[in-house]
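Take a look at this single chain in structure tokens; it is the form predicted alone.
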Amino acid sequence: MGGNFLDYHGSKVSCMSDPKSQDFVEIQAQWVSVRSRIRQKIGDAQFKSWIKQIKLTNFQDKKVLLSVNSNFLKTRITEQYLDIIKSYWLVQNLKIDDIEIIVIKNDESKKNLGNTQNKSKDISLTESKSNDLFNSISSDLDSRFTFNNFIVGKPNELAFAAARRVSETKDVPFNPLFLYGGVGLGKTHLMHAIAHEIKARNPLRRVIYMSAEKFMYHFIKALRFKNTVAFKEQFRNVDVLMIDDVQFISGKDSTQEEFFHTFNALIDQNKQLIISADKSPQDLEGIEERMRSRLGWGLVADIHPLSYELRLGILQAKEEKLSARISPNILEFLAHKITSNVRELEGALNRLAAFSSLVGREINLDMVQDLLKDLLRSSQKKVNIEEIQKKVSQHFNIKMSDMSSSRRSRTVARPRQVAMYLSKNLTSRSLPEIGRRFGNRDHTTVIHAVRKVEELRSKDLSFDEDVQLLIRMLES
């Protein structure tokens, strides 16, 4: 026999002593045949992403060797090609007993097979950076972000329902879950929480949590340094792959492609993903239509802007854990005036909390104004009443100048209502000024139907959507 070579493993496997004999010259040919009745079947595309990979190794004993350079290869054409390279190979040579596909690392690089020591240190250099890349390329996570720490309400409880149950189960719920919202509602905080917890229950799993900027810089930089078999093992061989931010990779076609293999490869073995997003699938621009329907294979949850309840509570949450305190009406105030995001809010908070402990001075309404007169401002300038009442009606099929007649209908008096309801949890406005501006309504009108709002959000989930919709798009 010829000389040895090592197999991915370490496996010693032989050559034909003789590649030229009439048998190999036959299977040569029986090969070529096979791959080509082959890519007919399957088309151009799949035959290069797949039967192109594969090399005719040896032939001895009625049994064919194939190898192809990566596990992952390995595994994939096993399960999807082998049967029909059997089927063809038999057609032409009912001698053959069997098919194997080995793993063989660098094949084609590699000209002299007989030397098993380097090749053995090259498979080993090999292995050593793909370690490297795993416990490298996930990005840390973050203490704080955590289930405990998460505050829930209405407009997050459907995310944080599923997210929590994606945690806490080894079975697949819904694959992927796509979680989308705005700047600073909470979606990392979710994925970090995830994560934690997926590893708090069991170690050993394979979680990989990066943003799609980080997964579009590692396949850049495998591409570069042609390492390409690598990072796709890497990443098609976790357990659970948390992208965030995917609006990202918008106009980036190769990092799309890529991707769209990842997520593929990953669905077909029944691993989790998990995506978020800025926007629904359907609504991310630059985005190929075929991934922006993968991404709604599974289930699509949406975090709302938050309600005041929510801000109030997340306010709460917060101000229990600083060491100066800051009374019930200063965070009531903040949590009407400052409505964009967590961050904001949470901001807000600090720099309240920083100044009394440094100046040794409780906290005021006057004082709030002016040290926050900034995040006060660029709240305040997003919208006006003639903006909400321009919305409102639209929204509620009724005139512009209902919004300030004397109409006392229900279907003119709620809509009206909603509007002062949102008059003082979106603009700077104060209740007197409100009032005159709905037909010089006095101040404890708008008290009313702010009330009144709060009452049906928390009774009617029909209202509620309706009084999110118009926020969110008087907010965007």
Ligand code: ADP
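Since the structure is predicted, the reported quantities are computational estimates derived from the model, not experimental observations. Residue numbers count along the first chain shown, from 1. Each form is matched to the other, and the largest set of C-alpha atoms that superpose within 1.5 Å is called the rigid core. What changes on going to the form predicted together with ligand ADP:
- Superposed on the core, the two forms barely differ at N350: its CA moves less than 2 Å between the two forms.
- If you fit the rigid core between the two forms, you'll see the Cα of I42 move by 2 angstroms or more.
- If you fit the rigid core between the two forms, you'll see the Cα of L177 move by less than 2 angstroms.
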Contents of the next structure:
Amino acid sequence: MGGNFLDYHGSKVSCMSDPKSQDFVEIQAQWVSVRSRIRQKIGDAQFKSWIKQIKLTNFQDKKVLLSVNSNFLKTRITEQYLDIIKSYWLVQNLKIDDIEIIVIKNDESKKNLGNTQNKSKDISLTESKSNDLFNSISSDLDSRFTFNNFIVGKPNELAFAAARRVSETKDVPFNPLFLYGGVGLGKTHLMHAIAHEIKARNPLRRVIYMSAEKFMYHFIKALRFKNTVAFKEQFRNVDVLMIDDVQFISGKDSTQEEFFHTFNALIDQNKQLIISADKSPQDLEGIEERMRSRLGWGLVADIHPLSYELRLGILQAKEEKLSARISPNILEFLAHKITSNVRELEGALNRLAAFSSLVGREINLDMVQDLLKDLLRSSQKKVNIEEIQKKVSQHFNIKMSDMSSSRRSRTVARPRQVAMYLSKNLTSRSLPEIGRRFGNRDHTTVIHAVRKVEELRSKDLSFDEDVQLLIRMLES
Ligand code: ADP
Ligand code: MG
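Could the form predicted together with ligand ADP be shown next, to go alongside the form predicted alone?
Below: every chain and molecule of the assembly, starting with the one above.
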């Protein structure tokens, strides 16, 4: 034992396996690819905070040993990412029996490595008693994710109504219920809310909620131990099965095939299935055609990007629960500036509240700009007025020159108002300056345009979609 090898980051760690052994080289290569898949999935920031801290330490007796340098990291990573790591890894290499995360404090790495074998396992792929699988297979639910805490508006009302319906009735109104929408728009929240509601109404009903990764992991494990029958058996007594983020099943052929069978079997047994994804069934990539069409058989409900009103509503509701007070004009400011998703809105609000209670006084706009520099900058791409005018003209099929012409017919006036609205929201230009760029119009005309477009966006869903689309095009 005791060879040294260069780990993925280039620093030296000691390990028990022979670093040059073919097995270990393969394991290293797999780790690189597992990491890059996870990075794609969770984004750079999360990746840096968690996954990047993990070192591949050993591979012996079909067991992969990963290490981090603190208990804190170990706990968080085990809770949040171990399932993902395992499922991605198993997809590449079915011969792995176990993946374990251990703590190795930087300077004691050598001392500790000798007896890792005696450490108690916190996870184990090998223990698989099917009678306790039922309890262990469903993930924990967040107690804050209830229907009561969910703010409803045009963009999410269909998804909300469908979720309520499913949780209020014992029959299966539509199967599957397919919820989709971008990151941070409330899919997981709604699924947890369904589970809470069903259990509150009837504690005996059995609900399983899990991520698609977790499903995959359990499934692949069953394949390995050749007990897919037992795997399916677990679901026999389930009333409601929810699989979150199903896009992560895409592309893994054997898993997909089996998922499809399990899925069909459950629907045949009239179990309620609830699936979420970031795209509609038709747009999911790497999913077999028949699976795709089957997913769309029930009710497909999408959550649209949030409107200004809904963002403001959410902020107001969350503000009420805070101990610190944040003034209404600041909430409006946030609702204007932070458009991407609810998670960022919440983050911004919490940061302001924390600061406010720290300094013991109310927050003003200047402080907000300062405290939220990073968030505001990222949601404010460098778009200029000309670009906006060009994209909007193309989109509504009018001439670019009509942006500054004096024509007032609706077909050109409305797009012009949209362009003014976007100029106000996506650039840092002042109202008078925007007016000047639109054929020397007065700043009050710009204000009117902004109000008009806001009003239309809240009333007319397809108009709102147009605007959302333009924003997305301009910002990307
Ligand atoms: P997704 O699963 O779609 O990525 P989540 O359900 O995890 O998004 O939501 C992200 C965060 O935003 C959660 O804290 C959730 O409670 C909150 N959230 C999302 N939509 C709403 C809403 N309509 N009302 C209140 N909170 C919401
Ligand atoms: Mg989610």
